[in-house]
Each structure stands twice: as C-alpha cells, then as structure tokens.
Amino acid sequence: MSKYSILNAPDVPNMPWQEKPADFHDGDIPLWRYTENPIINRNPIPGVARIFNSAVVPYEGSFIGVFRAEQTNGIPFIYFGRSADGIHWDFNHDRIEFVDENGKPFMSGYEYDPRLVKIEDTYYAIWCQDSYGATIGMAKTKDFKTFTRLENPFLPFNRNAVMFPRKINDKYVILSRPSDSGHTPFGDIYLSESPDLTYWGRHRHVMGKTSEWWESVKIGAGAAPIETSEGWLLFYHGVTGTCNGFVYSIGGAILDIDNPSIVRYRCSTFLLTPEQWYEERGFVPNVCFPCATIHDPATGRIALYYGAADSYVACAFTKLDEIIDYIKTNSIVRTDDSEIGVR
C-alpha cells in the first residue's frame, strides 16, 4: 500500500513509463532515465534546429505540449506538439501565434522555456520573453487553437516561472526567479500570488542556493509542483560553477501544502546530474533542466521531462513513495521556516 498519494489530479493510465533498471541498487537515487533518450532529437522539423526545456500535459486520452523551439536563425519561439504516448511527438511547423483579448496579434521578440499547467477548465502557458529585458509572459487557452495573452506578471528581469495547478487560499500562485539581463550568476526562488492573473503581489522568498556544491551558484523552479499528501513536490534546477562553465542538475523539495513559501523538506543531493552524452554534449553542455511531469495518482508513477544540453528533450521516471522518502531522508534543514512575513 502506498505511503503517500497524489491529490487533485486525473488518472493517466497510459502515461509513459519504464520500470526501474535491473541493476538499480537500494540507496541509489530513485530517478532513472528512459533508455531510449533523447525522445526529441536535433532538427525535429524544418526551420527548427533544437527543441528543449519544454512542457507537456495529458489531454483527451493523449498528450500535448508547448515546446521551446530554437529556429535556424537562433531565435526561440514556442511551438505546439501532440503525442499519442508522450514519447513520440508531432509538431506544428509554425510557431504559436499569440493574440490579445481582442484577437489581435500579440507576439514578443523571443519566447523560451515554457511551462504548461491546467487550473480548473483553462490551460495556462508561462514562459520567458522580451519586454525591455527578459521577463515572464503568460497566455491562456481552452482548445489549444487560440492562445490569448495575459498581462505580464513581473517587471524585467525575471525567469523560470511556473504556476501551481490550483488556487491556494483562493489565489493564483506562481514561482519565479528574479534575475538580471545576462547569464544570471545568481538566483533564488520566490513565490507571488494574484486574485485575478493581472495584479501580482505578496512576494515571498521560498529558497535560495546552498553550500551544497551542485546548487551553490543559483536555483530556479522547474516543473509545475505536484500536489501530494505530504505537500507540494517540486522538481527544480540547481547550478554550480566549474572551470568549464555552469553545470545544471535537478533537485527536489517539498513545500507546505497551504503556505508553499515554507520549505518542509529539501534534498541535499541532486536527483539527476549530467552523465549521459545527450546531457553532457550539446549546444550548451552539461545541462539537465526540468520543465514538466506526467503523473498518475492510481499508481504513483511520475515521468519527468527535462531539457538536455539545450539540444534535446529527455525523460526520467520515479515513483511517488520512493522520491518523497529519498527527499525526506536526505533533507537539509531550512533555518528560516518561521519567517513568513515580508523579508
């Protein structure tokens, strides 16, 4: 019988899945790679050199997604894709054309690192875009045919935003990382909330880098948090610096269910770090960047989608009980849990 449960999410019996490898040992980090990675390779469609750091969701018995597609001129935009099994993808050959609430075109100069989340009967895409500097863009859709732009939640500079999949205390809630205009050599995760998706406030610090080597430079929110009986399960990225540049790894934390600015558990070790050729070798080497999960409450299975070396999309798998137990067993203590006011 399962120790923990996934809450407020539909069953996904046909989710992508691969059992744990036979050579897996007790004590190993319970997140294993899909043996057929990468699931999206270079030059996937005409005019697009790379797809990576992208988000997927279950939809009407299959799967759909919004994808960071770097065009052959180097500019990233968001493309739409479909899949019957969550592994093999077909993409529209034209980028998503966003419109404003009057139906007029509303595009930015670039768009990258999208996330995708369903709240009630509406799907929301969140990404990084240009608005006098890098900041967060947002759009909504119900049919994946019309994507209507909403107000940008933040001023420049900001990156790595993802919404929670339901309202908390009757507010929309988002995680983000305030940054600067460059290849940000710093960054903490913050939480903000909104009553209407227009006005955002009550900003709270969630967590920052630590002395652990793998996340000693900066961190950023990853896949949309998964609501569980133990709290919000968050896969995020942690960054370290080496003599050959940054290295991006995947970490895990559990946030308080009612006040997710409180970190209940935070794993001291990475859950996945660049080791395979498609993670170590690419346009930007040594990157594992989490952006989405597919999860099934009936079985506790979780498929984690991540960008690899800014060149590919890859997938890894875990089970809810195992990943929560691992995070809790290897948790570092946060010293400011009681400081919930403005700081």
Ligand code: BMA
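Computed from a predicted structure; not experimentally measured. Rigid core here is just the name for the largest C-alpha set that superposes within 1.5 Å across the two forms. Numbering follows the first chain given and starts at 1. Compared with the form predicted together with the named molecule:
- Core-superposed comparison between the two forms: CA of Glu275 displaced by less than 2 Å.
- If you fit the rigid core between the two forms, you'll see the Cα of Glu60 move by less than 2 angstroms.
- The rigid-core alignment places the CA of Pro46 less than 2 Å apart between the two forms.
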The other form holds:
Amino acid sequence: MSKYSILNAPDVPNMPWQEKPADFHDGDIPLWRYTENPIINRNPIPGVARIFNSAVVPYEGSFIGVFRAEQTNGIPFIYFGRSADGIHWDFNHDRIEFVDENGKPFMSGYEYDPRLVKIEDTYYAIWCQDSYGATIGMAKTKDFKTFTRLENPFLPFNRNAVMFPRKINDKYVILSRPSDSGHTPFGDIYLSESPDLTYWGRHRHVMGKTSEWWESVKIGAGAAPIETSEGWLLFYHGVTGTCNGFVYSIGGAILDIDNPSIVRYRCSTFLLTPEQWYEERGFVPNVCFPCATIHDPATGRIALYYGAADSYVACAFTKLDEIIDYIKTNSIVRTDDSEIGVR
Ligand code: BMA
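Form predicted alone done; form predicted together with the named molecule now:
Entire complex below, previous chain first.
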C-alpha cells in the first residue's frame, strides 16, 4: 500500500525500470542509477558530437523527446527523438525547424537545455536560446511535426526554465532562473505565471542557494514538477564551486500544490552527485543535470533523466514513497516555516 500518490498523470506501465540493487547503499539516498548508463553515447548521429541535458515524455504507448544536440561545430540545437522503451533512442538527423505563427522559419542562433511538458492536449518545449542575449524560448506542438514558437517569456538573461504540467489557479506557471551572460556564479529559482502564454508576471522567489556546500553557488529548476499528494515534487540542480570549477548535483524539494512559490520541504543533502565515469569525465566534468522524469502513478515508479558531464544522457530510478520520505526526513524547510514568496 502506497503512502503517497502521483496525481493527474497517465499510467506508464512500460516505463524504463530497474529495482533497487539489494546491496545499494549510496548514503542511503533512495535514487539508484541504471546499470547500463549512459543511455545516449557520444557521436549519436552524423554531425552531432554529444547529446545531453534532454527531455522525454511518454507518448502513445512509447516515448518521445527533445534533445540538446551539440553539433560538430560546437553549437547546440534541439533534435527530436523516439524510443519504444525510453532507453534506446532514434533521432531525426536534422534539427527541429521552429516556425512562427505564420509558418515561417523562426530559429535562434543556438538552442540548449530543452524541457518538454504536456499541458491539456498540447506539448510545450522550453529551452535556452539567443535573443540579443541568452533567454528562454518556447514552442508548442500537437503532432511533433510542426513546432510553433510562442513569445519568449523573459528578457535576457535567463537560461533555465521549465513549466508545470497543468495550470494552477487557471494560470500557466513556469520556474526560471534569471542569470547573466556567462557561466553565472549566482542563481535562484523564481516562479512566474501567465493567463495566455504571452504575458508573464506575478514573479515570486521560490528558493536560492543554501549554506549546504553542495548547492552553495546556485540552483536551477530541473525536471518538470511531478504533482503528488504531498505537493509538487521538484528535482533540481544545485551547484558548488571548487578549485577546478563548478560541480552540478541533483537536489529535491516539494512545493505547495496551490501556491508553488512556497517551499514545503527541501532536502539538505544532494540526491545524486557526480561519481560514475560518465558523470565525472566528459566535455564538462562533474555535471549531473536533471531535465525530465517518466513516472507511473500505478506503481509510484520514477525514472529521472539527466545530462552527464555535458556529454551523455543517463537515467536513475526512485520510488515516490521512498524519495518523499527521504526529502521530508532530511528537510531544511518545514511546512510551518517555509519561505513565503517575496516580491
Ligand atoms: C550550465 C548550462 C548547462 C550545462 C552546465 C554545465 O550553465 O550551460 O547546459 O550542463 O552549465 O556545463
């Protein structure tokens, strides 16, 4: 009998899954890696050197995704992919050609770190791109053939955003991280809402870095929040600084279901930190960057997809009851002293 439940999401009985190994003990944190990681290797298709920081969703009994593909000239664009099992992926060999509302080509000079969210009957891709400075781009699709660009939700600089998978209080809601133009040495997660996906406002602070060393430099929203009986479960990235540069780990928090700028619980420890060769070694070493989950309400199973070392895509598994109990037990925020959104 489950303690908690995943709400408003379809069952995905064929989602990728491995049980927790009997001898698993990684700090007793209930998030275990897929044994066959990485699931996407270098040079996956002609002209693309690396795919990482990418987002997947279940679709008509199989899986689809939008992928950050770093071309052999070093410039990232978003590519579309399909998979029968969520592990083995086939990619289109051409990047997605975004169009404007009149069907005319509407590309940016680069595009990276896509997320993919289904809201009602439409899929939305959200990513970082150039508009006289890095900011968030957004497009909608229903058929994965035509991707129509929407207005950019924010001015530069903002490089990391994801939408909630349903409207809250009749508004679309997005998490983002305002930043600077470089390898930003700061960053908090903010929330904004929109009645129409054109005008965004009512900006609220959600959470920032903490004195916990693994997330002492900056944080950013990761996978689309999962709606649960305890609130919105958010896997995010937390960054620390070392003499050799940044280290990106994965953290977990639970946001209020009706007012998600309020943090109900926030785990003091990381949930996953670079340890395996594909996380520690690559184009940018020591990066675990979560961008998506596939989850199954019937079993409480969650598969977390993350970019590894800006070179690979990897997968880790958890169960809803275990991860929520772990976050609650180790929380540095309690329901009764949670941050209230500050303007
Ligand atoms: C961030 C983004 C991510 C990347 C990370 C580590 O600023 O560019 O795409 O994974 O740095 O290089």
